[in-house]
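Just one chain follows, in the form predicted on its own, and it is written as structure tokens.
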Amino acid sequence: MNLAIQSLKQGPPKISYMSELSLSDRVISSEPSSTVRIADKAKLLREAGHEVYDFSAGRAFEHTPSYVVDAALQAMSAGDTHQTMAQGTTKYRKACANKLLRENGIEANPETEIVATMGCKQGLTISLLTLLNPGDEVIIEDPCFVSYKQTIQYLGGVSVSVPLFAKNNFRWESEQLEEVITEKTRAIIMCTPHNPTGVVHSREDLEEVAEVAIKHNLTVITDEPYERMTWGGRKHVNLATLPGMAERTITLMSLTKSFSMGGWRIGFAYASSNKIEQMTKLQQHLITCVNSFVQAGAIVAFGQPPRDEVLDFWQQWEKKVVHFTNSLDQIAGLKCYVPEGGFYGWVDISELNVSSGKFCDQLLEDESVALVPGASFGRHGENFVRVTCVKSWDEINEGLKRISEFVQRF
């Protein structure tokens, strides 16, 4: 297994100088997605017959709910296999509007304020393309989701990282944002519940961001794939519901996490009509439309209250998150609080005096356990590693045993 592990550590092959002459500097100078790369490599190791306990990418153990699958199969059998409107089918956008009203208290016009997207990542891409000119600046969190910085770079923008400190419970203060704003600042991206720290932003947290956005005429893109996964009785608050923010917020939502539908690549963006008009134009040229039968399946997921099998998912996930993170916190040398929401344990390894990259490399080498180095999420993630908690109970318990044995050897 050592050769396979070495391949995982090294990452993709280096590009020769002659090849670089014909390739984009924006792409060559960017980093691969650590979460996807590690998960892909772990899958390859498993396919090759190696035992790997993979807690890297945010992928739940459960399959997509059967009633959602049935709706998509029925659509395909009925011939719903053709291109749809670029903005999404009328039924799908109405289902998204129903979801926003039912769960978020937002009255959205499905004709002008919603566009179907291939998950939140593609929604982020067309949101940024709508907002940015080359050289414009976008404020992002540090640590943050690994694709924010790279996507901004691909589109000719400049990311400006503002740290999230443990002493502030991984929340921004408005003064931090004020310090980095320039005449080139156009937008802020924030994730809530937060990946990777597990913070669920309160209304008070969001009010600080809203105050800065209104003062400086900025748009805020809120990345919300985990918005249905809040633990300990907490409630998700959408920034667009705050006074003055409906016109300056782009809300990204998906079924990737909450319905265990990562492979479906389906979500939506909610924003003011002038933004949706431009995002739809981009959609026409970049992907034409979101898959027709995927939208048909997603209609029943977004258009009605979650059924019992989905509610059971969420109840099990909270139990797993609490158990996994509490157990990690009990391992001498590690510190891990129970997250307020989302899939992940954000584990402080600073007492071990080892880099996050080396910790993860050695853990995979010695114990066949895959985690994500905190440094992948930004400079201020260096003393942490991220653990995905929503795996099977057998995987969780064996993973905890192996992590504990590994840390005890330090």
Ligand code: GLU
The other form holds:
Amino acid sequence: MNLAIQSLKQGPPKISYMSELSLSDRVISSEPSSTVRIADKAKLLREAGHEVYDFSAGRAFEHTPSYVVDAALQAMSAGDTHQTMAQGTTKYRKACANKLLRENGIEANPETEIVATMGCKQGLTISLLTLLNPGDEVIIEDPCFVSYKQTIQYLGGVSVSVPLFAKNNFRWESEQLEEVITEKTRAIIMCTPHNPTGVVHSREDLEEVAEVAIKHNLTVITDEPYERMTWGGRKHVNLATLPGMAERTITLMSLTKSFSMGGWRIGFAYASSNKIEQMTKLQQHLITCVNSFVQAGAIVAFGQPPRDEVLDFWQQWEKKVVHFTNSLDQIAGLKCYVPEGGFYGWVDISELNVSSGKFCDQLLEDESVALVPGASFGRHGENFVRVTCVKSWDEINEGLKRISEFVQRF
Ligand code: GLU
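Since the one above is the form predicted on its own, can you give the form predicted in complex with glutamic acid (GLU) too?
What follows is the entire complex, opening with the chain shown before.
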């Protein structure tokens, strides 16, 4: 077997030496991020001259729109290279508030209700740090984004998974939530549009969660990096806009996906002022501030309606998502519906009688195609694999051909 591909399958090397005794149990016992690990290894393989069709991490083919890059470059040239306020610049927070009002119908006070974050992931960390005491429980979806469980563990919390079933269209029922709530439950994490299933939660879905959160005095963290990517004319609904929920929701948004700005690491959290005050204190200690010129670029992305080149991205992405998922569904042995939002295909491989890990390992080895095993997203992801659909048309067509040939051999 190709040694480079073998290393991609194995995960990080196991280092064993005396100093391990002084390492943190919380960290040692955690799993690596399969999305980031697979994408990193795919990059290494490509750098070493190997051919890899990488549909693993959620990274689009397009580069950041040039008008956003120009705004950051201008800021840097003009000397905007120093630390900003820990909460983010006044202009950046105003741009975020403008976006929330313009697109989400949310009236946020930029002085007290918004903090700049390094993407939604870092927003999640400071949200959980703000909410959790050691031993507190956080309800998460299964399947869900690979970093929720580990981040909760790093912070001394306990994650409690509630399964999402295909027969319920991957939506929670409030009874399922009620069943797992204890006196230690502090928060719920939700993602909409959902990674990895592609569900866009309707107002009714969110009302069920809101009712439970209000009844049990819980905070809900809504992870919304895909909120501008809803397909088939669907509309994103913000949990924070439901009655009684503004006070008990932390809304996380970013430009990572929608503006192809993953490398910039930029986003924000919107929450009540008492939470933002604590989250700002955390930013002071943990990162000082989000990069100054990155905020300057993001101001034009959040502060103005998206320009034509961004609208073009989104149109292209819907076409790619529909084409990729419909084509996968036509391969005998696979089932895949068109996601309601986001850019992942969530492919049911149960007819093939193979584990998701084995399927992905073998596909990589035989066809040089990288996907993410569904089991990485939770126990209930096991019969699925995740495909990022927003690559170049050439990659999509070649990837489809290779996946089809591979599945035919089962
Ligand atoms: N969030 C993306 C994914 O699910 C990117 C990977 C990551 O940052 O964890 O693939």
